[in-house]
Amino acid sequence: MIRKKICVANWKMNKNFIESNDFLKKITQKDLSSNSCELVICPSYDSLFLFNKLNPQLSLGAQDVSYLNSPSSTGEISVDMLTSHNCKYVIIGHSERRESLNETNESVSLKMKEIYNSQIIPILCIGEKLDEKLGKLTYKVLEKQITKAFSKINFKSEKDVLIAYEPVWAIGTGQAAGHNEIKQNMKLIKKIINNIYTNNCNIYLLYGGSVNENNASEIINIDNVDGFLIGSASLEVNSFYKIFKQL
């Protein structure tokens, strides 16, 4: 059986409702009939409901979720709220939230626990900073991020889990990590996962960090790369579609 590829658009804080609606109308006019690639779009919260009337070949994701269950948590978004919008995926632990909003490995682990016990599939973001890379700490950083994220989960049921390796130093720079570096670090991630008993979970590894239509075909052919988490290149219909067609 052919293992599916997954192409995820992370729009971050881009596109208002009108712009999101325009993008989605245009992308659904494209041929999305690829049987081996799932196309996922993660818009801002105010555009989630647009997907209720869109091409079923598009999957919906959110950019974050809260681990808090209290209705007194002002400004937070719960798993139940995302489920009511038919969200299939949710991004957690993105480096921008870790850096700007002080998200920790502990808070990410609480979100993973909440998501694992729901119908939603997590997209766990991991990656090292430039100083960590230069200090040869990549393995230790990735190992800590992954093992802590999974530490509160009792792997009792079958579930898809996406892990997006995004070297922080490559995000938004226009310069993706090199072929050998991606290959080596994906191999390290597989080694870390193999040391964790994940029972019947289906683990997919995505690469993120300056993916574009010019480097997508090379990166997708690297061992253990199952797809992409894409930022800037997902904001324009034609560039995003060109990446999708290479998977």
Ligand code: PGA
The other form holds:
Amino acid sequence: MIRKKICVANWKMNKNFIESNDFLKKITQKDLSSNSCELVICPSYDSLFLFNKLNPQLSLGAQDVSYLNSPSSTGEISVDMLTSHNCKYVIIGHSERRESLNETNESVSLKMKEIYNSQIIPILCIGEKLDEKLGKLTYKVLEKQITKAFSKINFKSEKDVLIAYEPVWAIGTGQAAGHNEIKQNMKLIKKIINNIYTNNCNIYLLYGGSVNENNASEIINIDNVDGFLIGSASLEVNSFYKIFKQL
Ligand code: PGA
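Can you swap the form predicted alone for the form predicted together with the ligand?
Below is the whole assembly, all chains and molecules, this chain first.
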């Protein structure tokens, strides 16, 4: 069970391993001790190995995983491989992958199935697009994304699951969703989860979409927000650290 707020850096396809190493050297010189927030970095696969001997106060996550369980899957990375790097978390269903790489609710559910029975904690990304928001389809979209993602697993009470609510129109735009909108949609997500038999497993909600050092403290105080998934503002040590210190 995670009792802290969670601050996750999603580096996407930024930073080769030299740049990742540089960031890690700088951030580990800072005081990362915190009783209130867990810091998680999700670098690209080629930088996972850099974390082996790192500060225990920094957790490691991957940005994706394969749902194929046959070794004859060229170019794929398995849950077992991530486990061997001591990955604690893995992101699945990010909207950029749904958009550009044909990630579907079905493939996300297969990934969830692979992860759920491992030691790794899934970070399931969900969120509506602008036209869906304008068409008042947000509830429907979120409900489908969540129920489908969980459709192939048997919930265990001791398992942690993170759901990152990231309105697609807020990602990388510099325009985070407003206070009331986040509050309302977090409530919708809670309602959707309450309609599923989760065996009391621990589900935490993150917000993602243009989080930065100026809006972090307001957003973290919204009901049901347990942390952040951060893209752009996680790429630079000082801006990411400033967010972490507010949690
Ligand atoms: P952003 O990205 O913070 O740059 O909006 C968030 C994400 O894509 O997870």
